[in-house]
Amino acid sequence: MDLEFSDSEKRFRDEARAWLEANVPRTPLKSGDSREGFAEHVVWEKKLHAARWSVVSWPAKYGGRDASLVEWLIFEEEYYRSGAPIRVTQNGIFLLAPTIFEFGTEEQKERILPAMSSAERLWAQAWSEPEAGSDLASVRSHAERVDGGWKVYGQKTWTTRGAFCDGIYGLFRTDPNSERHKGLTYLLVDLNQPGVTVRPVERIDGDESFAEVFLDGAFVPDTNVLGGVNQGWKVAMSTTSSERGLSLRSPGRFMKAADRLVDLYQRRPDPGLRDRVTRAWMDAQLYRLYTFQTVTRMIEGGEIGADSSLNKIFWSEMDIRLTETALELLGPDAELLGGSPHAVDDGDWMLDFEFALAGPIYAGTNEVQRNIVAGRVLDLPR
């Protein structure tokens, strides 16, 4: 792995940095998980798209720049370094889009990807069900064949930003006689139609973007079947690999958080926490190097595979350690939220910690990921 950037990659970084410094909102947007804040974020996403920064590694015909994966990582570093808003399109562009590139038809790519990159149509991931969280193969939502497509029935829960999005993607059992991984189909469901009820679920921080989605005969055309009927498990594993591995949590996110932690330590030094602050910064750098190693392997024709589970364990637990350290540096002040005249960093550290607590749960619980690592990476006996 070459740790030196090429001249063209350096120029790419300079161009990205200059645009972001000139265009990132000076006043932070409201939370993208609130209704008003989500609307503000969509305006920002459209501005990104207009300048062709929304999906830099995509082909130009879909709104991208034909940038390499290395250049995408460079852009992500600059994006977070600049303090740019969190991407409310991320469950579409970072999870669904890679799956469409791998399994979608040309018609699906041309119809779905441009609207996704331009934030004209936003997607939410609908994996979990009341009795199917990390055990994705036990989903009970099902689809019945009708003329021209499918009628879908069931309930999806913990749908991130599902309260505000236009569509969901998930697994549905299309063979009623099948069990477990067999007989599942990956469907894209329009939320703006009869037979769909979206119920917001308030989070611990008060935001309302999480949603339960109830489906009672909503229609899914055949053109919204991704990867073939009863082939959904294979398609879904591609999405989960993206979610746990490369795209959902880029190193730039944690490098920025580690730099913020170092800055907090310099303002509120505590020698007893110095080693933990140092470890947090080193872990972020380690994650960065590991990700560049993964990208190098992919460029050479390799795949992420089960290593994505190892990756997911690392970044989710690193995030908790980092934010816990920040709260200990703050002491009692950690409980002061935004709006308090005495809040440090506008109370963001507590919100970051609350969100980090979800990391070992979403994208498959870390207990399940450890089982995958044991069996498929380390080849340990069952």
Second form
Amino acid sequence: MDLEFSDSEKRFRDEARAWLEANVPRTPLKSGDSREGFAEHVVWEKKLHAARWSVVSWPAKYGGRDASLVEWLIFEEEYYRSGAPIRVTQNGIFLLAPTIFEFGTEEQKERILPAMSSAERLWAQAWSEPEAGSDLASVRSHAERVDGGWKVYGQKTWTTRGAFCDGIYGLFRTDPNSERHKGLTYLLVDLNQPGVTVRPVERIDGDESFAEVFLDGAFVPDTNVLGGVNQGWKVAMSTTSSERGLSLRSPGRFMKAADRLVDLYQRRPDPGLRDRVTRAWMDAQLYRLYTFQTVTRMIEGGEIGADSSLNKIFWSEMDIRLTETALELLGPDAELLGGSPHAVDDGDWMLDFEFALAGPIYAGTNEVQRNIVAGRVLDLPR
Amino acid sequence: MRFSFTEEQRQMRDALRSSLTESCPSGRVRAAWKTPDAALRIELAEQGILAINLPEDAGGLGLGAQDWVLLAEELGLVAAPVNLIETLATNPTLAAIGALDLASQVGTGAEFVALEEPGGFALDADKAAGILAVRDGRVGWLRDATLIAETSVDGTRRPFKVDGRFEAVDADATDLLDRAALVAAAELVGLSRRMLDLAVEYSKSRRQFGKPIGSFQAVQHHLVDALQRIAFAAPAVYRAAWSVDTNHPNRSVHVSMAKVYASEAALFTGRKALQVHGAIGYTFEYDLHMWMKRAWTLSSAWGDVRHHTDRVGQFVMSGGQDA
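For comparison with the form predicted on its own, kindly provide the form predicted together with the partner chain.
Okay, now the whole complex, with that chain kicking things off.
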């Protein structure tokens, strides 16, 4: 066991910190989940890419630095520590890209990955449908075989940043006689074409970053089938395990949130809440430890597997406890939104709390995660 | 950065696991409720475990917390009726004060050195060659001690209220108590794992409404929540072992985190395991209560959740950084 960072890991951290300190925008950008703010965020993403910080763990030929998993976690810590903008590219670089690395052809890698790391093309995930939420295998969207590819029909929903992105990835039934997990194909669908209608849906925090995507004969070339026809379930499961497991919510995010909470406590101390603030800090540290343990296991040849579900349950519920504690510290000021004359920290804590509430729902509800752990880790009967 | 145990450390754990599976079934724990199990100390001594963190000139193996933390977890797994905490905590103290003869006797199981928990009790103080205590932040012997026997909810524990003439020695009190808390935390992780195993196995065999109760989501989610707490407590305990070995400047904070999460995991798992078992778990005849009661005592001993949370809080609120 060696929990010290190596000299090269320390140098990597120093380099990332120095670049971020010099380049992170001084004034916060507008919300990346609003149309205006999204455009500002894309400009930031291009700047990150130009300095080769957008996808540090990827191979250099796709825009990365070949960084190790440990270095990637270090970068994430530094990224959040610096107060840099949220990553509007994240559903591409963290969730689609691992699937392309695993299942994509060379042609797909060379075509899709560089444009993703440079924020030329942004990707949204399109798993949910009106009748397929937790029960993802009940998707009704389907694809019909045509010359050179497929025409897709159906409706996807809760597509985060779908109104601003260029493409979606999701599951489509390609075998009309199939049921449930069989006969599904993982397709990449260009949103800028006839047969696609995207309708923004306002979230409880007022941002328009949800979208419904209506597909009525949009074309998907064969080159945008990922992982083989009728192989979609297997391919999608690899994405969902990376989403829950490591890449979606790295520890740096919660360490930063905990530090902000401690700072808030020091400005507005309330001895009755001291232990809860301490606990939020401890939980963030614990999540970091758990993640380093997982990463070590992966480096030594193990897999994340269903442990990623335990991970997702932990961070999503931790985030709610943390932000609830902040709102209690704020007392009557908790309700004030940004711009309100007496808003504390520009009303960010209420927005953070609202976003935290989504955590146990997206990326597979926590109930589904518990079912997965019950079946695959504890081997409990169905 | 490498957060995993060495092959040797895992092999030592596996060896102890197979020997304890043979030698320490639950019936032996139950028997220790009636008659203290003196033989178990000798058996552990024969495997080198009581001397694992003694220097070689005291007959020890000269190993550290990373080497014994998994072994302590194994002893928790079987709820071994033995005072490992006192021995692993006091061994380096005995070495530091030059009490090598006594230390080597402890290592062979011939002698036992008791350790008073601050504000609490000293286990098996009546059989001890000496009683170490911490008073006003200093380590010392309690000489000419008077002992008042108490009765614990865990029938394998024999606590004594002790008092005596305090004879200070030159040893670090914080490190001593941190080691005790860390051994307790490791045992608590082991206790938790076994309680969860018991509940999982029971939920697969017990049938109601025509199905194993383990197929019901309400039951499954109890068990998953317990697993989650155990899975997250373990790395806190392992990290603290590394921090103790490397004299990390924040080692006390790390020990406190370990004790908080291990205590909560054990208390939580005990409750969930009892709930999943239903009334059978509430009987004296069934084994679960012996594990639960050890969990109750060890979670409050050597600093409870509140004590250790407060210690972390002092660090965090004074601007401490730990990244």
